[in-house]
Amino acid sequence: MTAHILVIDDDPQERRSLKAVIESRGHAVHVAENDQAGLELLRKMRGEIDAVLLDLKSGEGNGLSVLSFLDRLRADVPVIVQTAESGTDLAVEAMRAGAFDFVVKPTSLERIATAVSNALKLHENDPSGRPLKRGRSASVAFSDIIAASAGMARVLELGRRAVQSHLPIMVEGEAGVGKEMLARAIHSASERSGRPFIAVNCAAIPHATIEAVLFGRNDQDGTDEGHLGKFKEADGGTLFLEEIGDLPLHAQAKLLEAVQKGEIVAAGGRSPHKVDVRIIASTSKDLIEEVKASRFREDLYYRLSVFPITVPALRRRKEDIVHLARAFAERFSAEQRLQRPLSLGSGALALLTAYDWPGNVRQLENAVFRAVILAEGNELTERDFPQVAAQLPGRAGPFATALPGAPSSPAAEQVSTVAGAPFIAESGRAPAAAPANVAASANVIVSTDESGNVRKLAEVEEELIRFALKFYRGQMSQVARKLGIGRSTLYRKLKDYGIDPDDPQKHAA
């Protein structure tokens, strides 16, 4: 069956090459030279386009803004983004914004064709929407939120306490950690559960129309969709203001008035209207810094932050990864009507746990969804997560498996393992009793300094901790357990030795 692919790229030669390779696979290609032309073409061919190939550097913008418009026009169309090697961070942002895949240029046309094929396969298996749109049901209970880690257990405890009050809540945390899911759980457990839960992404709405979206327009004909405004839609229920830090200052002033007085004035109107709305706001920004920079009103900040809850990043709660991955695999297997849920092999679980997940739970969900869609066996393995494996150093080669991420420095500066345990030698020389498999370049912890004196215990301890962080890929619970110390003690020692707990492998041995 012929699929219709939209290519948005400002390079004529690139457009011709992409058109040729995609057409060679039997698909129809429609090209646009910039974002605006691409969106216009998508509007005209609404319902016909099966996938979009978008250059993040096309047109006057950086390409990210077009993702939100694509989402509004056709949320079910998978988008593959391309970016130059120097724009990898931009590609990660695009993945967080909902892109299906990204390709770093220069790359082979075969890689492009494969990405398109995978996107079409996804679309055939599930034409209802992108993976990032999944799992956001209108009703979410606290029991639906996985909290194997102490950090998330604390979040749920605060969430349950927040249910009992009517105070505004500020949910803080990086993009993709599950802030909206927590907000929905609070709403579902409250006395407002029978009333609407309305979510608004402040970052996705143009500044010129944000007031009308929130507070309504003073239209008389009633033909404009959503003219009542989100406050009126949420009357009696909960209004979730996502990414409140992106709200423009002119809208902040009206929001402050609405919070203080419990009434709103529609755009272009004069008469105030009473509304009964509980506000839950969320942000991935440091609002204190935004206040200092005069980008966010201080009085509004303190009005909304009466009950703050911080959701930790997934890299800070790696105990949750295994449970989340299994839950996603089970859910997506059921959605794909598989005879039995796909299981996750130990290698896949180790890979997923080792990764830091810059896109947090949302990125993990997306990765498992792709793996389930494209899986060929009954068990997900490392091979089903190639994008994750590609971003982890030392995944290839036999030595990487035995000693993940081990550096290649002289023996006097290295650490080695014998039968899985650290091997300590004197003055950088491998001891005569060392097993035969310890080569001349083996890693050792030096026990004496250049003068022949025994090194300070703190120095050896720091070196061992750094090695353990590298060996166990920053999995803090495992590092603490293997070292025989508590997590709080480990974090204190990291601070003493100047090791960043958010990025423990950065300066690891």
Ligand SMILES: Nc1ncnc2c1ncn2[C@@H]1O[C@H](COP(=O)(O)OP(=O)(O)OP(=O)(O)O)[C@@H](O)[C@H]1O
Contents of the next structure:
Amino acid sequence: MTAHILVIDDDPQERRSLKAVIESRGHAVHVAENDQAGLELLRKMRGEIDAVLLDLKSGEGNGLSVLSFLDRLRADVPVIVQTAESGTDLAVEAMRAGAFDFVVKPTSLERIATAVSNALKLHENDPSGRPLKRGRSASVAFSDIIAASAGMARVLELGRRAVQSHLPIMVEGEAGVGKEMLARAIHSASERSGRPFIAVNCAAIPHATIEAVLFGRNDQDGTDEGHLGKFKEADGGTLFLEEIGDLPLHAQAKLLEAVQKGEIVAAGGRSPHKVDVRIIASTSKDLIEEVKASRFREDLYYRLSVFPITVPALRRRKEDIVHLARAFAERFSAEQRLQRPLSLGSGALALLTAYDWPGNVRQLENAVFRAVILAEGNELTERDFPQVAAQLPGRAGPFATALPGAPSSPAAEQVSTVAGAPFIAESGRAPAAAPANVAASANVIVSTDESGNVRKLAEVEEELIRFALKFYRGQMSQVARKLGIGRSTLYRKLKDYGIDPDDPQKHAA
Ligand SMILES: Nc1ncnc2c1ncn2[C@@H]1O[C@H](COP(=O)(O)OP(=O)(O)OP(=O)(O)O)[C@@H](O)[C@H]1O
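Based on the form predicted alone presented above, generate the structure block for the form predicted together with this ligand.
Let's see the whole complex now, leading with the same chain.
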């Protein structure tokens, strides 16, 4: 089948070469010389482009504008970014923003052709939605929410309690933490479950039309059925107002009235209509700050935040990562009709746990999805998560060759076999979840002494600080940040333990 590939590159020579190599694989190529022209083509050919190959230095927007455009569009198009060695930071940013893959120039045309084939493979396997924002089933039960950490157990407890009440709920948390999933679970467990759950992303609707979208619009002959408005659509059910902090002030005033009186007035109309809607709002912004800056009405804030639930970022509940990754691997294996679900090797699990996941559960879900689609064996290994490996400092993994800008050092070499995170092991043996080679590595912190007793906290702390100094090559602010302590505390501890930051392995005489 001929696929349509859009190449965005400002260098005419590069465009010609890329066009030739992609066409030689039987695909049709469309070229654009900058982001703007690329966006235009995407708009015109919406639905027809199967993958985008984007040079990150194209145009003024540094290519990232195309990614945010795709994001806004929730377009079903994998994007492969190309960048020069000096632009690898940008490439990593792009991966976070949802790019499918990246290649660092100079690279072989073969590597690019393979990246395109992989992207098409992914696209073919999931034509329903862009991997970054996968669709979710309408009905979500609390039992579908994977929660192994104490933080998430608390969220579920609050969620279950919220089911019983009729109060508005405010779900707070970074993008991708699972706010909508929680809102859906609350709806499904409530007596409103037989009625609609309507989600509206306030950040995605132009200010000029938001009132009509929410409250409907009256045409001259009465209410236009085509513009019922989300409140009416949700009547008897739940209205999920995503990114409520982005609601413009004029719509906030109308929303306040709706919440206070249970009545709405359609845009252009005068008479109020009764509605019975439970509101669940969500925000990734600090709404108190928005109130202080007069961008959000204080009275509305208090009305909506009667029952606040904060979903913690994934990096603050790392215990969930392994469980989530396994569940996603199982789900995607079943979706791909694999004979047996793909398992996750201990190296892969350690890698996934070491990473901070700025895009939270959604990013993890996409990483596992990509890995399942492209996997060749029965088990997912570190090699199946090259983007994650590339973003861990001091890591020389399979990706190091593709990412010349990645940090490398003797420390990096030493930790490369153990996925970037120190394991806490019992004396003399590696933990079950750790790779077999972990015990032999410098990346193990032993938790018991030779007589089998738990070691002193101070000893373990000293060892961890020495490890972190080596791992981050003596970059004190990074070491302090990663250890979760202030710089002055770090300096004090160095002094207490007699650690020389320039030679952390040297023991004081
Ligand atoms: N605890 C969880 N268990 C299983 N899947 C989860 C969990 N949390 C999130 N997900 C999945 O992660 C993805 C992102 O979740 P969701 O859309 O609910 O996040 P969000 O916080 O509403 O994101 P955004 O603010 O960007 O819209 C979804 O596909 C969801 O199914």
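The term rigid core refers to the most C-alpha atoms you can superpose between the two forms while keeping them within 1.5 Å. Positions refer to the first chain, counted from 1. Everything quoted here is computed from the prediction, not taken from an experiment.
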**Message:** On a rigid core superposition, would Lys105 pass a 2 Å threshold for CA movement between these two forms?
**Reply:** yes
